[in-house]
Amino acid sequence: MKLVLATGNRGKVREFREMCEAEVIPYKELTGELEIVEDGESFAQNALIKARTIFEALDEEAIVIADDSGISLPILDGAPGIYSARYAGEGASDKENLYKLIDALKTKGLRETPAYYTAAIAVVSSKGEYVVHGWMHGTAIDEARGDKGFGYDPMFIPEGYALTLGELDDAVKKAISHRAKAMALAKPIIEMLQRK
């Protein structure tokens, strides 16, 4: 049973083919482009919202794997949070966006607080639909460290280590990561599902 992913995200396609570790087809290539509105209350709103718009579309049986994830602080009530890719308005950069929370940490007199991040991953096909989560908590600081990875990471250091995720290896954040972490949920329900 074909695996579809509801992103045309490269790094995402190549971490799911490596965790699947079979053929995952971005949505693209079957459907062509489709407006998928994000409008649920909860990452696992919204990644559910992603993987049936993809599966409602299809005209094969197929199993469909979507996620959302972001960064939330609770000393901004949760913010960015749901709306941590869109936090400096529609269309914003991620480097809009990193420096939009780092001034909202600059505006409360923050160095640090406490963050997390959080994945949620949804399984969806004809016999049913699933949601895991993964988390990874640490520390949101004052200021953009290190050129890896994209988004926030290098505002966020995982709790354990001193280095940020824009400075840490790869290998070190796939280990750590609350992608990995949902991942590694979603990997024994996909398994039934394809032999169901």
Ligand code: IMP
Contents of the next structure:
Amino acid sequence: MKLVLATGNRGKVREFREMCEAEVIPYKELTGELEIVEDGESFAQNALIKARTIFEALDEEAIVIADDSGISLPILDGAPGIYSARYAGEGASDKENLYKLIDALKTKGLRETPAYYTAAIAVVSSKGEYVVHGWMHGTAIDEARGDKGFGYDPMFIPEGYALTLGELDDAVKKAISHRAKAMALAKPIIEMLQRK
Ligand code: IMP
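Can you give me the structure for the form predicted in complex with the ligand, which would complement the form predicted on its own we have just seen?
Up next: the whole complex, starting with the chain shown before.
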């Protein structure tokens, strides 16, 4: 059965291919561009919205996989959370979002504060719908260090490390990330649906 991914992001497509040890197809190759309104109130709801929209647009049997992720700071009541990709406004760049969050810390007079990343992965098929989560806890700091990773990584120090994800090797992030943890939980679900 076809595995269809609800993203065009090349990095994500590669990560999912490696995880599933199978061919995964970016949805646009099958349905063309779709308008997906991510108006859920949680990562799980938004991942499900993406997966369901694509599942319904397909004219063949498939397993659709979607993810939604972001960073949350308890001191900011969980912001930017589900709005991480557009924290500095619709169409904002990763850098603009990063520096807006750094400014939010500075405004509070904080050098550092607890933070965590969340990833929700939704799997939708004719056999049912599933959602799993992964988290990575750590500390957000008031400056950007290093240029590895993406998004908020230069200001995030994972628990147990002294460097930011912008400075640490990609292999470290791959081993401990919210997405890797969620993927490890999604994998047996996808395999079970493929066997059914
Ligand atoms: P989406 O899951 O593709 O909607 O992306 C959510 C947003 O959360 C991204 O644009 C980033 O700003 C942020 N984000 C999610 N995961 C990560 C990560 O692993 N590192 C840095 N930023 C992330």
